[in-house]
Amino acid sequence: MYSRKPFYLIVAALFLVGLALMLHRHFVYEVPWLPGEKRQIWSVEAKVEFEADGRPVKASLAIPGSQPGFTLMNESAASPGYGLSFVQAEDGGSRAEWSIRSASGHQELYYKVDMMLDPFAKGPLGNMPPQVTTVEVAEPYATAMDQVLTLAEARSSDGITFTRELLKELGSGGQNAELLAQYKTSGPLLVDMLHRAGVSARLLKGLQLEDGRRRQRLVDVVQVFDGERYDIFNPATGEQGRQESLLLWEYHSAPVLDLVGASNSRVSFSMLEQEQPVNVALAKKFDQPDWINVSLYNLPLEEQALFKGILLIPIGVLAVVFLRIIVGVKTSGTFMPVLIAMAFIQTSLLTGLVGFLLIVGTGLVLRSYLSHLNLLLVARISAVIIMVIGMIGFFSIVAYQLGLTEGMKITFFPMIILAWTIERMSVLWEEEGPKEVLKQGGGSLVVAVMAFLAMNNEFIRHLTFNFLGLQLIVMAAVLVLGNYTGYRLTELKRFKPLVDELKHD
């Protein structure tokens, strides 16, 4: 007897590689195991308005990219008559640049971005501490600042705790705090004071996301550094840390809008929250090809749809292998049930079953006449194919006339397969009688329905399409089943009388 070791090694390898691929996709690309999970997507629109007076205009708007908490899905801009390009600025930030030779009157430019709420998102957020630049402050503000700074300094240990204490002090409503609030708005004030105390900090612009809000303004956020480490503070509320609903819009110490050749500019934002199924969201996320992230989402939509069907075939095949090897169901044609199941997916189960029975039943009646005509096999099958097409046409027209649009779906059946099924059943009928036809026909239908149920399952569809590793696991399962030497379920029944007899002896 030859060694089975290589076989088990192959099976184990297939299984483990498949499993590893699936786990990788789940944990690294956070593709969920279950379908139907939703992801929040924020559509944010920036509207740039200004007055132009006939001169060439160049408008450059800071735009956000993927950042901790958000993945950029989509961006677009609308600006009739303007030249547009997305440029990468030297400091690392991206900007949308509009330009036009001459414009006059009120101008409106739009930039729209879709951001997915994504706890795993990564993105560059400058972690180089900026230079500390102290500005001269006039009295009495300088004294007030120094008093507040001293208080905060005493209660803190590093830049970040210092900022926290400082914000507490400024929010306390004390005399110094009131005075300083008149000096500058909270954001720049905080940065000024931090710089005065020698702590590196930077002013960022963020957008508070709220569903359905229009004409919103950017808010100030302060990024405070402590060496390489940083934390984000909201100077207006004193909150520490990045809030989930805060989208950073500009975080490279650049102006939000840089406008040349026009005046009276204004940037306002409107936003909308959308719930999108995970697969749609993922489709957008994985749109950019990436060699390590092999994903079908990189294909054009049409091919994706095609693959969605193709990747289900192994599941149907696995169902057939199981039902034949473990259960022992008799079918007419090995994989005919899978093809019928594929047709059921297109037609829906009930319509499919009725259509199948109708066509095969009528086909059997017509075929029994053909057998009197003494035809050669190939010609006869061809005649059956034409008959099947005729029947499909006939039933479609009748269904349509009766107003049953469902009936039109009958055209999804694979006609050659139907013709062969009719031919086989007909021969079976002549040779072994109607009982065997019912048995094999019924068996085929049962297997087809089972394969359909497996292939039509939302969960399985999700898994097969999103986890290509599953195919390897199915392969391993098929190989293991191919090695099964145990009894089939039908054999347990078949040999039952024999076992009973032998036990009595």
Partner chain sequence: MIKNLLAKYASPFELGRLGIMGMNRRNISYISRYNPRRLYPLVDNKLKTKQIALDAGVTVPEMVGVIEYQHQVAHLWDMVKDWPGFCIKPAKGSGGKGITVIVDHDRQNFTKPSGKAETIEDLERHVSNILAGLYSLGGKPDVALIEALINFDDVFDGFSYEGVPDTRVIVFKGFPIMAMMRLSTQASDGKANLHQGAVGVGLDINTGRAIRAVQFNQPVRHHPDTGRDLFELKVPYWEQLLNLSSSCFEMSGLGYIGTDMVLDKQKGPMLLELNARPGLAIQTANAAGLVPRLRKIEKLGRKITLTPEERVAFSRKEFATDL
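Alt. form predicted alone, vs. the form predicted together with the partner chain above:
Chain alone follows, minus partners and molecules.
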């Protein structure tokens, strides 16, 4: 007798691997368990304005990319008459560059980007400390700086805590703080003082996201390093840590706008919050293949639509296996109900049921005449296939003439399967009688409807398409059901006389 241990090990492995893949998709790639969820998308538009005086103009605008907290979804630009390119700068940042041979008067250029709020997003935010450069400071600002730095240094232990204490001193309203506030704005002042103290830091530009805001400006943010560790500080408010609604627009210490051939430039920002279905958002997020990200979103849309239907077949197969092995429902053909259920998805349930009964019923009548011709099997099946095609065409025309456009959907039925169903039922009618035909035909329809309800469920469709690991779990369930050797539920009625007898006793 063979040991069953390998079988159970295979089933357990399939289940655990499938479950692990599903959990990985959910926790690493943020794929939701339930359909209908939406993702928050921020549409930000940068408007570049300047005055041109007839010379060639070149405008280079720093643009954001995917970064911790945000994933770039779309970007576009509007600039009639200008040449436009998205280039990679030497410092690693991305820039939009407009150019034109000649322009005069007031000019407006637009750049739009859609960023998805994404706690799992990763990006090229620099974690290499910049070089510390000391700037010569005139008196009395130099003395004020040194006094403030001395107080902050005494109450700190590293670069991060030093920055925190320094911001407290600058926000204390003391005489030195008031004097230094006249020297520079808060962002550049903080960076200068940190460099003066030997702490590596860089000035970044961020955008505070607020729904419906217009003509907003970038705010200064300071990235402070302590070895390879860094933290973000808002020099204006003294807040430590990055805010969820803060989008870093420029994070390579480069100018936001570099303009040649024009003057009086200005950059302003408008923003709008919107929500997109999670499948749309994830399709855009995962358009770049990742070797560990086994996702159908990497495929072209046509193939995605194809797999959306194919991946439902194992669910229908599982329903057939359960109803046949556990419940004991008899069907005409093993997996014919699954194919009929697939047709129901295309036609809708009511239209599919009417069409199926109409074609099979008419086919049985016509097939009964073929029995008297004593044809060979292949020729007989071929004739039935031709009859099925003819019936589908005839009923489609009649439905169209009557204005019943829903009836034309019967063309989605698998013709070969219908032909074999008619052939099997006809043979069954001749050998077992009409009662067995009704039993197996009715069983097939019941199984097809149950499979349709399972396959057409929005939750099931969401899981099968977004979690490929579910296929392994379904396979494990099919193997377990295939190991069942007990009574079917429909067989239990045989014990009814015994139960009645025990009750009377």
